[in-house]
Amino acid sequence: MITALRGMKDIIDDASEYEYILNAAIACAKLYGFNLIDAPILEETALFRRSAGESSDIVGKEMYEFVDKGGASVCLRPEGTAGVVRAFIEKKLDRTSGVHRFFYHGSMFRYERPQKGRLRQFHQFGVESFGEKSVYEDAAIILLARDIFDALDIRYELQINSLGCVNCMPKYKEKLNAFLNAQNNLCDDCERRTKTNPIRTLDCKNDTCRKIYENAPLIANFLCDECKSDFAALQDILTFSGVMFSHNKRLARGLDYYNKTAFEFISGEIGSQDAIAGGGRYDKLVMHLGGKPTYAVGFALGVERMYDLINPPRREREGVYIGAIDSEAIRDIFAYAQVLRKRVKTFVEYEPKKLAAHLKNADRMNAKLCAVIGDEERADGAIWIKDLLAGKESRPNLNEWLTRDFRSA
């Protein structure tokens, strides 16, 4: 028997949870004026090397990268932002005025050790906003994520930080480099990051490194006046909007393209992989990938990480199940099902069965109405109906029933 690859799961048993989370996220994003974008799963490897950065674990260790039959280096997307930015530039939207807001969802791939809340194929929902400089957009993005979690009744803690900009980051990196070069017990990843992007060391999960970084210099002490002003404004807007948050001065996002605002939503109910969403501002990425300088901010949330945090409502009975007692009526009920499907969800049974078996099938399919035709119904031009929600039976005229309003079914 061939089974799914390690770290890759079929969405079957948890399909209702997946659909529930996705529907809530899409509904909230549309209320904020975001429109769907769907970028390919397969992209040129160079896209992620240039966007995520060589210092990131994604590029360094986790990408599903291979050479295709045309000799090109390609990879399965490890995150969603880079593909959206590539599409934004390719469609020349960076050369138009105004603000462009997109949401996306789908599979991402990272080759890492599978564990609870961390799979090799996982699913993200994300939003990206292009063309708006105002810190109010940063706040709106955070509020959108908040609204999604509130809609799903998920408890969370919001942490925010400022990562500075091109004006204040060089001085901070110089100070941080001096600190890192004086350490002797950094892990291999942090030794590599020290040479590529030292701020990424602060994102390390190694206990020894985390202890060392308790004494590391903080970007908050090096922010320029504009970054200080924007970060103070963000905190004021969130407070005014009734959003609880904490300032995590050591918060550093896992990708190289972030600047200024960075944030994470975390949950204490899902173990060590406690981040359920994260994002921030990335004003340099569009230009870095060949487009015109464009302000940008967004976030992504991990769908699988939220399965244990939600309680989807019980699926209501809906639709019509239709079946026949004898084989002579099968062609008729097939035709009736096509009429019904223009107005109501319809299940049709192609084999003749006894009434009890039809009722059992209808119940298993969670149908609201069970409709059955036997010899007597065919002779009388009627149909036998049972409302499985109300428990009531009826025997209406077939033609009248087929044309009724099924919005309540």
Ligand code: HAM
Given for the second form:
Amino acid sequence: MITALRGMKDIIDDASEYEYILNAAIACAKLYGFNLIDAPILEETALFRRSAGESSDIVGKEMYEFVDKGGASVCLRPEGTAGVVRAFIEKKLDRTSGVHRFFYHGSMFRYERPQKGRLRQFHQFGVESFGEKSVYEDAAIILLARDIFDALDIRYELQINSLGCVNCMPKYKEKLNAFLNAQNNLCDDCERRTKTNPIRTLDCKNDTCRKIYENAPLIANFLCDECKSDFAALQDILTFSGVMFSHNKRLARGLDYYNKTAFEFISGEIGSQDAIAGGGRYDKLVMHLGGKPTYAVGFALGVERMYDLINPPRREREGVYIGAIDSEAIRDIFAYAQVLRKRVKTFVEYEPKKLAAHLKNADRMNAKLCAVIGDEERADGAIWIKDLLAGKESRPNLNEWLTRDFRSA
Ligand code: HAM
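Since we've got the form predicted on its own here, give me the form predicted together with ligand HAM too.
Full complex below, order starting with the chain above.
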């Protein structure tokens, strides 16, 4: 038997959870003025190397990268931001004024070691906002994520940090580098990060490294005046908006493109892979990928990580099931279904069956109405109906019934 690849899952048992999360996220994003963007899943490998950064685990270890039949090096997207930025620049939106806000959802691919909450193909819902310098936009993006979690009744802890900017980050990196170079017990990942992006060392999960970093210099003590005042303003807006958060001074995020605001939503109820959403500001990325300098901020949430945290409402009985007792009536009920489908969800049974079998089928399909045509109904121009919710039977005139208002069915 051919099975799905390791770390890849069908959305089948979790389909209602998936739809429930996505619908809530889309509804919230639209209320904040975000519009759909759907970038390709496959992009040039260089796009991810340049955006996520060579030092990130995503690029260093996890890319689904291959050479296509034309000899191009391509990669299944490990995250959504890079493709959206590429599309933004390609559409020349960086040359227009105003703010552009997008939301997206779909599969992302990372060749990680699969475990609970960590898949190789997973689904993100994300938003990206371009062209807004104000820290109010960072706050709005965090509030949007908060609204999605509230809509889904998910409890979370919000951690924020400021990663500084081109003015203050280099000075901090110098200090941090000096500190890291004086250590000799770092894990392999941190040795690599020390050379590529030292800030990423600080949120290492390795116990020895964590102990060492207790004494490491922190960006919070090196922020320039602008970063300091933006970060203070962000905290003020969040507090004023009733959002609980903590300042995690070691929060660095797994991708290299962030500056200033970085944040993560953590759940205490799903085990070690506890980040349910993450994001921040990335004001340099558009320029770095060849566009005009453009302010940008966004976040993405991991759909699968939220499955265990939600209770989708039970699906109520819905729609009409229609069947016939004799084979001569099958063509008729097939035609009636076309009429019904203009207004109501309709299941048709193509095989003639006894009434009891139809009732069983309708129940299995969670239909509200079971409609059956037998000999007598055909002779009388009638149809036999059982409302499976109310438990009531009736035998209305067929033509009248077909033109009924089915809004409650
Ligand atoms: P990220 O933190 O790498 O950020 O991923 C966002 C979310 O995707 C995580 O918080 C987590 O819930 C989920 N996730 C990540 N990896 C996996 C995995 N292997 N299996 C299941 N879920 C996973 C980004 O991707 C950025 N593009 C977010 C962003 C948008 N920043 C600015 N704009």
